[in-house]
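Okay, so here's just one chain, in structure tokens, the form predicted on its own.
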Amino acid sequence: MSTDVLIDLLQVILLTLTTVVVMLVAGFKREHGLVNILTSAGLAASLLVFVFIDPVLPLQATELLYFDEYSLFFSGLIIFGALVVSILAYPYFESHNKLNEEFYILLMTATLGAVVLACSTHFVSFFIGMEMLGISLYAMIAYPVHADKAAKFPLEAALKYLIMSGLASGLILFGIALLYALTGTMFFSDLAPAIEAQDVASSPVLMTGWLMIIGGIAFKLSLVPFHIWTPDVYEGAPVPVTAFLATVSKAAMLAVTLRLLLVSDAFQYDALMLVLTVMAAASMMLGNFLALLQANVKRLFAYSSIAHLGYLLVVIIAAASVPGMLSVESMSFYVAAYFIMSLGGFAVISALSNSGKELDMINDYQGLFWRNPWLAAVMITVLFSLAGIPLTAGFIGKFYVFTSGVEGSLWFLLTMLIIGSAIGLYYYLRIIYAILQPIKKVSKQDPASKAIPFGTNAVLAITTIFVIYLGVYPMPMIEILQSLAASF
């Protein structure tokens, strides 16, 4: 093994070693603070490894893992997201339950699976990473943190995710088997030449395989009509787990999906493009309309995420008719912006839930500006960005999506995007209105009046700064993404 390969694999090695160390310490010494520190330190060290990795020259480190600027960008996002979740998890679980150490083992294995997904160019690593991520999430969602009366909700959410995600994994595996039966290859880059050589481009078996894979991925991304599990799981899972599910798991699946579709030249199939177009339009409209009906902030964010995934699907569809560089750049920016916005929003919910009771109803945020101006300012900034207001990261992200849609002449989808964004503005403003409503008196027992841990404050500050910075001065990020797209 060469030094270059070893260095590129170092992030995966560090994540694996951290998982083993956390497992051993949790097994021999029940100390929540120590396990949390070890987990956060391991994730931080994995982030620092990127300083030593040379992303300029793409490298096939193993048969299953491929490292280039694209995979390293998404790996960095994934590890950063996991580090934020680890920081948020300590005060949240400390006030909910006494046996918290196993959560960090699950967090590390899920993160490792997500990184493997982001680095996949082979169906075997794709499936292994997806299952490492999914199986860890089953237990994370059901983690027993609530009081006895509410204990059924995490379990119900986990069972729904288990059933739906298991079905999605089965669909993807069956679709992979059909593609392999026709082409004899599992490398993404070898699919198009093999299909041409075997002259099976018009085979119904090939199209069935592709549709099964896309259907399974749509389950994982909670695209309409495979979205039914999303609001219940978001509401029932612990807040840090919901944050992980909304950011890390979605980013990993999006990264491998765009690579798979671009490298395999799957955009040549009209039936596949029609299915993607219908899912994108339905996700944008249904996600936004259903969000209007929600009184629970976590459920609102769940339907909002469905709509945002619909926006991202516009970029993926546009890749069929626009240069691949623009699609990669657009999706990468939007994912990064949505990643940061979601972490900021869930950090506020987590800070309000650290007292032992989850405060996730819109009514719970009434007068938050007067009860805790700092939390209110962060939440308002995040909501403005999610709505796509100028001078925020969300505005630049939507501009990228709109540009890709115009370049691809996707006028129908762009109409759906504009209508959906207008609807989204209304339900985001509902929360802001509740936050700014005056109140007569602030109770000393109010969770918003409690001291916020340093780690949570750091997360709130960093996400807010990035949301504003990427909206006001996005050029440094754009230059990075242009370099990334050029090397794709």
The other form holds:
Amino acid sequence: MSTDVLIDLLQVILLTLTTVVVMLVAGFKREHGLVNILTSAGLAASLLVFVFIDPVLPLQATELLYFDEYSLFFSGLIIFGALVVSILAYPYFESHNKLNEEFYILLMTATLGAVVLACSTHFVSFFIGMEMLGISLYAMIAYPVHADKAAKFPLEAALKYLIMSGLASGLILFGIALLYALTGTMFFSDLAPAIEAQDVASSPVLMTGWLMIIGGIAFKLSLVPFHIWTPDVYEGAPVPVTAFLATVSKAAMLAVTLRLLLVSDAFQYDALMLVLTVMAAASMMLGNFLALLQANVKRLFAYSSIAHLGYLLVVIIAAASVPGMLSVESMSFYVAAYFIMSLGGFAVISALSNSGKELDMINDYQGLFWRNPWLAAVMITVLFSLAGIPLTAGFIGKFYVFTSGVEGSLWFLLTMLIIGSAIGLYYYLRIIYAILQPIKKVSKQDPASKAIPFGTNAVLAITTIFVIYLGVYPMPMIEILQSLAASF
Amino acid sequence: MILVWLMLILFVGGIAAWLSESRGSDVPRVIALVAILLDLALVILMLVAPEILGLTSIDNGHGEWLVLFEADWIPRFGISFIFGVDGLSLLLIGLTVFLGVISIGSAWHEIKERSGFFYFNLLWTLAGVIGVFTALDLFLFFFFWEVMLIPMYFIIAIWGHENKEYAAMKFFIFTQVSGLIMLLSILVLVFFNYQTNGVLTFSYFELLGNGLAGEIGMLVMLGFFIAFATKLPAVPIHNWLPDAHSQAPTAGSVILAGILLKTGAYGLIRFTVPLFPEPSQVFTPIAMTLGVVSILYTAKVAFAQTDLKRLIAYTSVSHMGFVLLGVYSWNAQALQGAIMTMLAHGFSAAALFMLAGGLQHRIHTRDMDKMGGLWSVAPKMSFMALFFTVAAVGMPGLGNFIGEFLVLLGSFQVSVTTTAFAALGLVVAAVYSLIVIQKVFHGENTNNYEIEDLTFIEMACFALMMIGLLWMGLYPQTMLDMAEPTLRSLGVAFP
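Form predicted on its own done; form predicted in complex with its partner chain now:
Zooming out: every chain and molecule, the one shown earlier first.
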């Protein structure tokens, strides 16, 4: 193992080290604050490590991990997301939960899994990463189950996620096995040559394998018709975990999916493209339509995330006919934008909630603008961004989706995108409208009037600044993504 | 740079007004007024003595520009900041800033709650509109097109009347969705240009003469048309407007009717027709028919209203039908007429909405069946109502007459039948307008209203608009001369 490999692995090593340290400290000294600070510091250190030490790119570090700008970008996002979740988790759990320390160990292993996923070009690391992420998440979702008074129904949510996610993992594993049986390789990049060499391109086994993998991925990404678990899990999980689920786990899965499809040249199979197109259209329609019916903000975000994943799938489908660079660039931008705005939105919900009582009905937000203008402003910015209104990152993201779609001549999907966005506006505006209305009744303990911890405030400020900065002056970000796409 | 100042003063003024709310509810309106008056002063300087501001006209091969500002924004996609002001833009900026003053006047006594945030939204809407009238990069244009919506949405959603949620939502969704269709069209146009000329650019100047024709050209043109026709608005995509207007607070209605509708007409003149000459040619009969249908149908609907603000809203659609007719006739008279109608309607509609708002503020209803006999109680108000109603109908000597007359003169050269039907609109207009005067101001004061007559601020606003309309009616040459170079550069033949 050369030093180059060690340097590139530094991020992963730091994450692993933090996991171990947190575990040991939690074992000897149960103190929520200390564990939280250790976790956040470890995450911050691994986030910043490549600012100080230049990684060697691109590099195949062991058979399982591959480091290039693309994977580093997504690991960066993932670790940033985990850091935010760790910051939000402290005030959320502190007031009502007794034993909070293990949560951070789970958070670290989940993050580690997500990073492995983003760096994988091999089916083994793909599966290992996915399972590390998934298994940690089951426990994270169910975490408040022993609290005196859990705000939601964490056990139900965790069980649903466990069964659905387990099924998806099984599907993916079977799909991998089928592909391996045909080609004898587990490297994404060796698939296409092997298929050609063995002359099995039209084999039904190959297609079955691919469809199983895509189906499993669709479960994890909650694409219609594999989306059923999403709203229940989003609602039942504690807010910081919902935030993690909505951002980190989705981003990691997307990163590896696009790489898998591009590298293994899967776009040549018409059947696969058809399946993807149907899923994209159905996700945009159903996600947006069902979001209309929700009175719970977390459920609404769940359906809206289904729709947003549909938009992202448009970019991935466009990669079949446009130069791969543009779709890598578009997807990375959209994921980053979606990442930031979702974190902002969940940070607002989290600031108003704790593990004993969550404020997640639309009615709860009535008059927020007059009760707490700061939280309301963040929420409104985030919602406008999710709706894709200019001045926000969401708009540039949507612009990228449109650009990819037009270049790929995906007229049907673009029509669905416009209809979906129109419906989407309605439910985002409903929340904004509620926020702007006069205060209905002021309860004695208005959660909006309590002081917001410094960490949460910082998260709110950073996400809002990023949402607006990326919307007004996206050029620096675009330059990063261009170089990332060029080296893909 | 002067344009940046125009917008910056409004942006900063808006923020200052918002922050100043805690210092008393009267402070924000003063700050807003100061900001808008500063802008007005700048615009007047641009109109009267541009050399003081160091402005000289630049000819870039696409017309003469008093101000032309270019800078990179997102070079990745060939998107840049291109702002330009020519005669047409300057006229409309003048209208925007002037009506901005009027709208602050109309909000002066009406908006008591959360006034800081109100004036913030008001000023930001105006800044967005100035952006729309000056942006010459299609992406930048789209950006402002959408940005001006948000503060307007807030104005309707927070300070609106009883059915504001529905109205605000409808307003936002109609404009946003039609905007997305336009975005799609812009992208198709840009990528078509990229494929034929090898340059990825959103610049208006470089996209002129793109040669997009045939079926795709038609579809792309329609994308632009739908967005602008929604804002104009034209039948059958007009029905967001009566709701938005009737539910908005007075200042909101003034801005909506006076300025926001004009962005649609401006888009048609500046973008739709020049970018797609051939498809527009093919589309002309349909567009002109839509114009006539708008004129007659909404005039009929207006007659059936009992809600005063809804009635005025429908008449707006009717008058905007003349603009549509004029734009698609695409000759010197018709276009001059369309521009005159835009300006004159901006004044008359703003004044009428201000009157309706003033009435609602005083008697808490917009239902005309509950009004009557107000002439004896509020003579000044009644006189103003009569004056602006008559102006809207098209009384010779006032601006609206010049506009509609020129439109009919121009469209007569294109289609006699269409013009004949459009001219009927003038007759119907007289009917629905006189019914307003009759129901509201004449007859018996059955409810024994005793209302305060117009205040000094209101009188001042109305007087200013009167002078404007009289100027346009008696010496329209001032405006026509300003619009002419723009129209020439767009390829309109002048006799």
